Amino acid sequence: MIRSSKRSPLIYLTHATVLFLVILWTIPTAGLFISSLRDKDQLAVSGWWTALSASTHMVVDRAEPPSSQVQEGDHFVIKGNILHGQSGKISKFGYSSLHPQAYKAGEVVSIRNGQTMQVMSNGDYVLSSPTKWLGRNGKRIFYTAEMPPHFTLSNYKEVLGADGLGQSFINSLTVTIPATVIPILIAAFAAYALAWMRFPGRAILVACVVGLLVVPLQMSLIPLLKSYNWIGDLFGVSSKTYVGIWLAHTGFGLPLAIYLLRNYIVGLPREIIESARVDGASDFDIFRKIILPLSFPALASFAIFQFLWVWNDLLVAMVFLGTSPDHIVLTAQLRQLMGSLGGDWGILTASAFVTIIIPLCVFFGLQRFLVRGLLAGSVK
């Protein structure tokens, strides 16, 4: 029998779609990472795709103050380097904001009253005057320079060195790990019960779970917070605690968790479960020894979704924890940092990349266990 070597067009379409999604995710992430490593001045004037090429800057700076002048013959001279030791090449310069690019590098320009200015392409400048330079501030120099690519870790040092960032990082882990584990434990038991245990009202419970998927989080925040505050007052517990946000994330994540796990568990082979019951296994033994090992791919998938959602959450954390130094999470801490430095793109990109490092590690780490769970399930 001769099989056709032609592949289905659907296979090529699938490969092209996957490739498109990979590129769609990789390019912005790469741009974010490259921008976080660039010099702030270069980041402000050019995009990340020009990071490996020279960039043109129009800059205004001041020469050394008159206190640094020295007398050479019958003239008073101020010397220095306008690039401050950085590598670059100046093409044009000027001494007035009306004509910032009036002269080419190397020209000797007459300012007034016999004063002259000369700026070389390497940044060296000479200011000469027949009389003493007066005042406290140096002369303004406008120049246009081509700067080579410059990468630095200063953005990360500024972000990681911010006050309270380390504590907020620990706070985020304290919130995220239990808020990921608790819904999985509850949803796994509930999904097994809704899939394989027969009891009155099971269909109604499944319909309620599906209905809860469409309830907006913002609609339930205020009633949930009031209920938690009432319970806290009843038992003398403060509302701004980790227990509150764990319960909140558990409540918001349970409908999706139960829905996903129930659909996966109900598709497991019925013969395995019936054989276990014939052998005298209880529901708990079936759940622990059969359902959990076979359902590991679904558990790992939901763990990824729940971890990413809780880690990146800001709204629920602000409502249930606030912004006290002992409880503030990483997203809220970075929001405060970006609020004071909102125009600093270097800080913004570095902060954004800091927030996605842990989710990336979790995703790629659980992906390995996800593949292992799929193989184990197929063997069983």
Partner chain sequence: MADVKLTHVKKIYSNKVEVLHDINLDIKQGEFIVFVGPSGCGKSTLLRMISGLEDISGGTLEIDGKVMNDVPPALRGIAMVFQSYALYPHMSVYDNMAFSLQIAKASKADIDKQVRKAAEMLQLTPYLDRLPKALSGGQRQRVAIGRAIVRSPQVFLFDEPLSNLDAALRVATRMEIANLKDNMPDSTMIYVTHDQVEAMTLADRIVLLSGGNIEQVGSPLELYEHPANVFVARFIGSPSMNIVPCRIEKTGESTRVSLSSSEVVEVPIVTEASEQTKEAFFGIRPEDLRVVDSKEQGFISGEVAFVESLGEATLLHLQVKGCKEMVIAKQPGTLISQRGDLIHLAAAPDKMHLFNDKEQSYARLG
Contents of the next structure:
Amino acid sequence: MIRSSKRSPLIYLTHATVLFLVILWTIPTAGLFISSLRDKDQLAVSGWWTALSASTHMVVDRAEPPSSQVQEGDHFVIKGNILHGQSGKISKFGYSSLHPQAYKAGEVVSIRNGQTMQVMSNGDYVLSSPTKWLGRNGKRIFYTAEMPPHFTLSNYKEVLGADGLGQSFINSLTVTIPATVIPILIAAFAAYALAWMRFPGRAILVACVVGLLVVPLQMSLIPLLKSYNWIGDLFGVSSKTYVGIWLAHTGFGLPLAIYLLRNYIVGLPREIIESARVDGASDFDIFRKIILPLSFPALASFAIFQFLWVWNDLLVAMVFLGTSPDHIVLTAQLRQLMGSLGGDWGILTASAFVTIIIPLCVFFGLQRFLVRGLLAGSVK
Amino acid sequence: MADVKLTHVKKIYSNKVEVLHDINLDIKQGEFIVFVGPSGCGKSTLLRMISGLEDISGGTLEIDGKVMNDVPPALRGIAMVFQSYALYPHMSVYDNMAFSLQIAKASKADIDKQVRKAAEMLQLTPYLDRLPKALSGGQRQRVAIGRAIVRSPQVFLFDEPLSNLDAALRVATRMEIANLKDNMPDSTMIYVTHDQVEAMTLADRIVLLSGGNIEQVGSPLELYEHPANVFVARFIGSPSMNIVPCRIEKTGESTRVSLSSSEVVEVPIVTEASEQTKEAFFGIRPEDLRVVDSKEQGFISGEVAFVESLGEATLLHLQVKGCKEMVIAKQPGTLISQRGDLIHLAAAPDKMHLFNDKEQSYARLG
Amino acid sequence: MEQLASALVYMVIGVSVCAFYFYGSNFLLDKLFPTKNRAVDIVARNLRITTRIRPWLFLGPAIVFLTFYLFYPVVDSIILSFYGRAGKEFVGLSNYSWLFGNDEFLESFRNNMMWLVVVPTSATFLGLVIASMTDRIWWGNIAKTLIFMPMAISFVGASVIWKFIYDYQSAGNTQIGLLNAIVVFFGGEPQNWISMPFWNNFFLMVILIWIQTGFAMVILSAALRGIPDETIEAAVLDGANGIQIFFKIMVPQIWGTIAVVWTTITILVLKVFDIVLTMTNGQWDTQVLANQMFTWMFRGGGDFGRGAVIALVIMVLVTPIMVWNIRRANQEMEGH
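Would you mind generating the form predicted in complex with its partner chain now that we have the form predicted alone?
After this comes the whole thing, all chains and molecules, with the earlier chain placed first.
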């Protein structure tokens, strides 16, 4: 714009401020993502930001147990790599907790009774003894190493397999897809009627839709739960079913859907609709052949909204679907994990990322439509 | 094909505003009728009532002798070309033209024949597969017309079809519409515009509307030469007719009036004796005024206030004593004249107009 | 997978039922009152009838859904609020008198009011500032996308994310929560942010602000871009500086949009539930109305009457916005 070209100091300040804000806004999510890729054990003892750079760790680990010893000449030798093949550079090591950094990498150190220990900087170690190694556990080795950043998918493997998150993922999809598609058709017809058909009471209906837009969802829960239970008893079925939650989400999503779509459809050129009418099209024809194809952007944007809303919903799912294993959705599952595994950040961060990955993909893929929909609803 | 007849037609909106009062109009089959008038005069509303897009609040509309008040648009035997073309943006040119026939469940072969015939006529054949957005403004307009032709309607309705085109294209498309009319001499066409040049060039008869009333119906030249009232006189022709207030001095076979500039003119128009001494309006078109050398040769004089040189003609704006409005004289070619010059003007008596105190033309009253 | 397949089948069935209804009802209407190939006066009569009926065919399902899922519950909640635990015995106004004497309610009400003041204001203000700044730099769109991103994240997901920021380990241990790590880095004492009375409310609000700022930014940015350049150029020629232009020329022109953003976030705040439920479940003085209502309804056997009363309070708080919205919509309708 006009001002930016002249006042360069101000524009640098703007760059800096925006950069700062962007970092502020992305750091929480980034932290979660990085944490979910770290080793469980490390998560609990160091901040996630330390995982990004090479860092010096003082670690204690055990060598291979005596059962793996081999006899070389008159010595019994245990060989292995204390870094387990990972890259890293060991600077110092030791054999007792009193002096964990006593020796430089590469030195051959005698422990006692002729036993020796040698740890190379790449982690290879040799334990040698004139007599047979005894005991069940491997010898403890203390070492100080420069470790490069290390990431693993093990948290994800764990949550997707054992902890039922995989099942919840499918449950969430089961809830979300129909609950996104069903309201669109119903809303589109209603929106067209409210935008272009003339009938008594239209203004009142539009006012009702706008009014219902702000009704707190919480109000509906008790009366609906009562109705659901009654219907369930009547037909002898459970009141917590997928069909039930699809219809509930349809009902809750309709005001926004009708409002957004009506705003869009009312903005279509009047002459196109009149022209179709002169061409002999009935309202049903006009809707099918003219309105639906032309409203695609608005339909897409509502679909994204509804998808995000249903996927991210916790309340409706908890009330109308419950938390039994074949019904529990991701958000509810995550909440339960937070309660039961408050300290297990490995599980928690990976689970959280699993729940937000789909919405994030939808968001980044279809952001254009989302923004257009937002604007249709607000800027007039 | 069909006549269109409007009898006592009225339009009252739901908020009780009456926008058309008692419209009576007889349109013969094969006529090209132009509704013209200033914006807000009700010309588009009248057209939309004929099309069926607006309800008729009172009176009757007949097409081909049948009352059409409650008949849906599609069954009135009309086709309409809209100002914004109203092409369906998601359909190809072909589908746009085929739409009405598909709705009417015509056979595929029949649709194809009709569409190709219309496309041929409008030179649209190479564009049949394109979407409207890939066409130029003129081409879009032709598609809109093609869409109308395909329905082979009894009556064509045009709602300001040229106002979205630029000046050069407008002339070309105007000629195309004139050609279209020549090719379909039996179709009735009703055309709405606010542009009097379009009205003059296209119309068999012009319907001039103002404030919800018909001011005059007639051929373009009739409106030009014998305007029924001051409004018509001013609306048709550019620059518009000079109107000078006057008083009737003598009635009879010809009428003598004294202009507000105190000159006296003899006008060859019959007036009744009862009109004696009444206030009236004298009218003369700028192009009918002629610059003369002396006051005696002319009938009105004025000081040049400013001069517009258009090249092919010169417009002199004159301040005439006793007149509030400037008198404009249009002279062919270039005329050297300066502000402040005193100019004398003459005119042929048969070009003069005279309107009574209610602004109605004496010539037509007589 | 089997479940997903059956979900897809249900979806197809659901959509088919909808489509069948719309097709079928319109087909039936056209069959009962044909408007093609009949005498003109019959067509005219049938057409009048169909144009009167058809809107209701289009609106039918929507009206049924809206009535059953939103309108009826509002009415029923009002009735329930006069009944006892299970919604059977009439108790008059006792739920209401209980409510206003209840400390927890007063606490949630106070907290909700704080949320109402802080969150919409901060999110709208930040959104406006960021929108005006990002419009001026070349990588503004990337910045906007990143700031808009939290909008896609569920409240529960956001809670985990922020729990991780607010994590507390006792002094001396390595802090793995970013906030405490920073505090310790600058030589401070680590704090347990979540259980710090009063202030913890604000730490919860930060989460919602983090989510909602992007929404405000996107809408306000579009509004800012809609301001005619001429007005700004005129102000520059009149000698106004950047700040003056922003507050005296640009902001007044987008007041309408700011109001819309503000009210939208306000409505959301009134319904805020997930964040409190997952972060604190209302402990440490962070209770809010929506969560308290949930607790009364579904915990400890459930007391429908009391839950309904709290729901009504939320409804009453929303009503002014509802009225304002309806007025605005009506004004727009008149324009058509």
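Residue numbers count along the first chain shown, from 1. The structure presented is a predicted model; accordingly, all values stated were derived computationally and were not measured. What we label the rigid core is the largest C-alpha set whose atoms superpose within 1.5 Å from one form to the other.
Comparing the forms between the two forms, the C-alpha position of A102 differs by 2 angstroms or more, with the core used for superposition. Put the two forms on the same core and the Cα of M318 is off by less than 2 Å between the two forms.
Once the cores line up, the CA of V77 ends up 2 angstroms or more apart between the two forms. The two forms line up on their rigid core, and T29 then has its Cα shifted by 3.3 Å between the two forms. Core-superposed comparison between the two forms: L19 shows a Cα shift of 8.6 Å.
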